[in-house]
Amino acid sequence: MSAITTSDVLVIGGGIQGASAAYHLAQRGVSVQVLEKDTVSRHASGVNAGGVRLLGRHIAEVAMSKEAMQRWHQLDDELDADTGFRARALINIAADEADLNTLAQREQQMHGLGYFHEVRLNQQELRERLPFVADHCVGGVVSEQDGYAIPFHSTHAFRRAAQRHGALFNEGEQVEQIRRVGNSWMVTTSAGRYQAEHLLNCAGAWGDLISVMIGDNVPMSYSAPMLMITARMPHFATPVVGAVSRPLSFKQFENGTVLIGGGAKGFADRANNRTRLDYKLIANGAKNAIDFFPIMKTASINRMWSGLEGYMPDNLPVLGKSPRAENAYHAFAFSAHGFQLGPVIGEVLADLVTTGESRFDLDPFRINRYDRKVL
């Protein structure tokens, strides 16, 4: 029988999340294990299109999407690191009548909660912006902060400052027993027994089976989100660009290299590790670049894949306490928009371990907001 290895914190799973929940943890003494089936960043927080996004966020996420953009800006700095992180701005195009009324009706809500950070665009100032915008563009909405990072790096990067503050990351280790065992956790994977008081799930797709071995259950499904990247291009557009009712996310690296993206969902065999493309969807999401950017009937695709994610039925995360166990805590099924939050989830996380509060609203995030109520 392995010898026990004990710790304060348990974290499993080592995408941006579980690695930003070990490094402010450590930062604050406390000791951190990371349990990772494969490798630091091998599923959605290595592969997805790196959007820094505070721009169409959903009300409940719009204060840690707040706090966590303000912290992008100086994350080189904090954790020591090239994240990659290029503030560009984020517009998203408005084609038609219809979606200028939806950015209105968007605008009201936005300023009657008191956020300002969203302005809109009419065509001569998307233009401005976007020479190489189709014609029947009408207009959009543009967030100055924003931008992208490269996910592998910054993901590294948070891996590396906990390290340094003394977390110990465990790779290759997938988890196949939880317990509670008096007043700590006991972990078994496929090398090694862990103990801990505390235990995070940040399993990302995986997240729905390491809460039902925690005791809750949870509603997740998952899906391999794609992504295409051009070869080198010659430079038209500096902003990163998204459309509010089309799937569309899109990005021009420094080299020229286009990102296109938009949701679009392949084939995902969570139990073997794999994905595979579904060339259809790839097909429509090259035909909305070209659509938005005629300019792209010129781009050839270089490469194409996909990640793994998990997705929660209203698009929002699981982030809080575990309803059902004692020091328990979830962060996972960020529904293909976490990556921007995992500077501030990485806090949520340590406040509730060290404190048993975060200053922010969880109540959305729940792991039980869709049980039935009893009457």
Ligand SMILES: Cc1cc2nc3c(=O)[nH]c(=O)nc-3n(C[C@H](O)[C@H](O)[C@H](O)COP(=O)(O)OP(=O)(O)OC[C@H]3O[C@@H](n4cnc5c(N)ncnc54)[C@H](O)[C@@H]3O)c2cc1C
Contents of the next structure:
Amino acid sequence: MSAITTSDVLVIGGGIQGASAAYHLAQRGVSVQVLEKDTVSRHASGVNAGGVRLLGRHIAEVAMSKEAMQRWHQLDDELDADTGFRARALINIAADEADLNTLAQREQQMHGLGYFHEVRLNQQELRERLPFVADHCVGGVVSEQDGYAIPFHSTHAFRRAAQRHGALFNEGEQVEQIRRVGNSWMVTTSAGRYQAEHLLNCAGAWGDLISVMIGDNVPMSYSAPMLMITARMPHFATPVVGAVSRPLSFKQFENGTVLIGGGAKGFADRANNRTRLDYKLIANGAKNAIDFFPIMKTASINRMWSGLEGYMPDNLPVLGKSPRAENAYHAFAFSAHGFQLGPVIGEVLADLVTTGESRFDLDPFRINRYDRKVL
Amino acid sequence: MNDLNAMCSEQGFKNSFDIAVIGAGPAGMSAAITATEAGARVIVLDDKPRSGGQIYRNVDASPLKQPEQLGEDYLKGAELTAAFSRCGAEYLSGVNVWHVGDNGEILLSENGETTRLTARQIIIANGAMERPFPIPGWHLPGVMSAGSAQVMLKSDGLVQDDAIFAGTGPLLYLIVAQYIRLGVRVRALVDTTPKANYFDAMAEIAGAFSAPEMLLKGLGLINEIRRAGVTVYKHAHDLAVIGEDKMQGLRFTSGGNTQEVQADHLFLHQGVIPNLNITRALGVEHSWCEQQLCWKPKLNQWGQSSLEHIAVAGDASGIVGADGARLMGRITALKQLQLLSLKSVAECQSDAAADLQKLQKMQRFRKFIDRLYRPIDLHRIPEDDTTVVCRCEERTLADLKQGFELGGRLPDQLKGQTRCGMGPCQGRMCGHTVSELLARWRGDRVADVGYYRLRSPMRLLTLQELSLFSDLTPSNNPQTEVKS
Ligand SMILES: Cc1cc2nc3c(=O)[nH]c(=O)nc-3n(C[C@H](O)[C@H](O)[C@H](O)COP(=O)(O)OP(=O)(O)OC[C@H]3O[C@@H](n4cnc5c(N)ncnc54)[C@H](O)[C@@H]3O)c2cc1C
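Target state, the form predicted in complex with this ligand; input state, the form predicted alone:
Whole complex next, starting from this chain.
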């Protein structure tokens, strides 16, 4: 057997969370080895919709998401790279009275907690910002600081910055076995053996499998959200668009192409790294887009794809220390909105490793939050 | 819900067709006839309004007063299309297939709406397309392919007086002869078959005599064109279209001299190659064929591809011609019937034996034809920097060279660098040119260079079309019910 490679920290997974963690740790002088079974950014972090969204975040995530958003606005400078980030207002559209009620309640809740970044729009304000919106749309809510970035470039920007600080990335190495030996972690991959004091599980849609190897059970599921992109269209929307209660989200890039998502899920075959589209559902996504923006009727579809993502039942990630094992930490199952959090997750993990705590409240993200209470 | 297999077994095949055939040319029609005879539930999908494919287009509804002038071969199609229309296969014409999945799923557009269906087995018989002919100025208005001249003729009865026909291959001579029989004036035939091909082809002459009637048919056409008084330039090369905004003439070298012929219309043709968009998007394995200078799906003698449920027949599998396609369609269908347990292995073998033999004999003749009409390098691999390679995105040879220098060593990389192949045709028009150009620049074999990776949707698909979605299941037509 080959020699054992040692480092302070082993990161499992070369997505945006693993790369960001490697960057933050390496920057603090910690030695980091990243293990990625395929290639960096091959999965969710490279094929997602690039939405950098603070609007509509779950209360538990708002503080972290706000911090991440501030980082996004300076990220190109910080990483000395081009992530393709563009600041764009994000608007969620209300299609009926029920949506307006939802927004009113949300506003009350957010204001009560001291958050004021979500601003309601009436029908006229909505129309001013989105002149091509359908007549039946009655209002909406906007977050001014949001935007989008190019996922593949962003993840690689973290990777390269991490490497500049000495982090090592091994691709094509699947973690197959994890053992606790004395005070360190021993990890066996398809190609070699590794030893480290700390272990980070950033394995995305495979996070539950790594958890089990560490000793934590978790009710994670996985799926394959679908996206499509159109050929260039005349410019018709500057803000990024979502909807309060319908599965719709899209953004028009500067070159005129429109990326349409909305959360409809295809079929995931994670053992084989494959996904398959559910055409009936993606057709429904097309219908929603047209319902809200009739101008999109004639847009021609250039490509459709989907990527593998891990989900928790409450659509919140697993983030924090392992309750059962020493010096092991989880950051996975971001439930289709983890890209935006990337810049801050690395900081959270680096804090946990180097100081043992985080300035954010991680209690809602405990891996054992679904464990049955002992009677 | 999360599992691919669950999807295939639960939702997929309960209401599916036994066999879906894509393309209603000679291969597709004969496959459908063979399969329905044995009791399979068959659906045939074709993008044209009527069956017949390229060769038998509109044979049962010709706009021409005397369709027999198109030749005996064309009329032979009438009998096949009649048998096809009686066979009991469900038939969707005028539909655009835009996705074929290895799970048996097919998506298509029809009248601006999307239909999904599933099939246990799929036979791809979507035929051939004309080989690109990238010469300077071939993108100018007035220049068309000879195939499109034939489409205009068969579908609309339209012809173009005083046009130049240029290129090589039996189809070219056939179209010129069809024009002459209809009394259309032809300005010139610029034949690009090089002299050397005649000598090279001699090596395969034995194959030619294995099908003498076919050889005679070819020679007859050329004589017919000469006798009609059409100027024929032989062994022409270095073709270039004259004109700025539209075509005004053709310049070329023939008999050691530079020639210029004035005309407003030029029809180009240098043979046909398999239509790859479906097989490539499906991800079946392909190989480069030196004999036919084209990519082909890798198939066994039953037309089965590297994917279990996918077979390919007719010109889509490699150029076999109408008669060959018809045989292949039948052979392929027989194997599919065996896989569906509608025929035993022994029945399949014995039913196919004679056709397999005939096909083999034809392939020897094909070798001769391929040698004789092999297009020259200069007409496949452009050398003039101004030549447009990608017509959709208007990318010239100079643009591609630059992309290559910037690191575009594989077709997809070059596409990323230059947008060559990114237009609506998805590289159908430039794919072969790009493979061969990169092979030359890299000093590698074409096989090592590969081809574009293609994806669905394979056709232009609007959001509106996709949004109007329905599933299609076999109708309960007693005629097509499975015999027990
Ligand atoms: C189609 C789609 C659209 C999305 N749109 C958005 C959006 O607009 N905005 C947003 O904020 N979020 C979005 N998301 C979610 C976001 O992409 C993810 O939450 C985020 O990328 C997760 O990053 P990650 O690093 O945890 O996971 P990944 O990027 O999946 O990385 C995990 C890595 O771990 C590796 N790995 C797994 N097991 C092993 C092992 N045993 N050994 C070695 N390596 C292993 C995997 O190969 C993988 O590369 C979207 C997701 C998808 C799929």
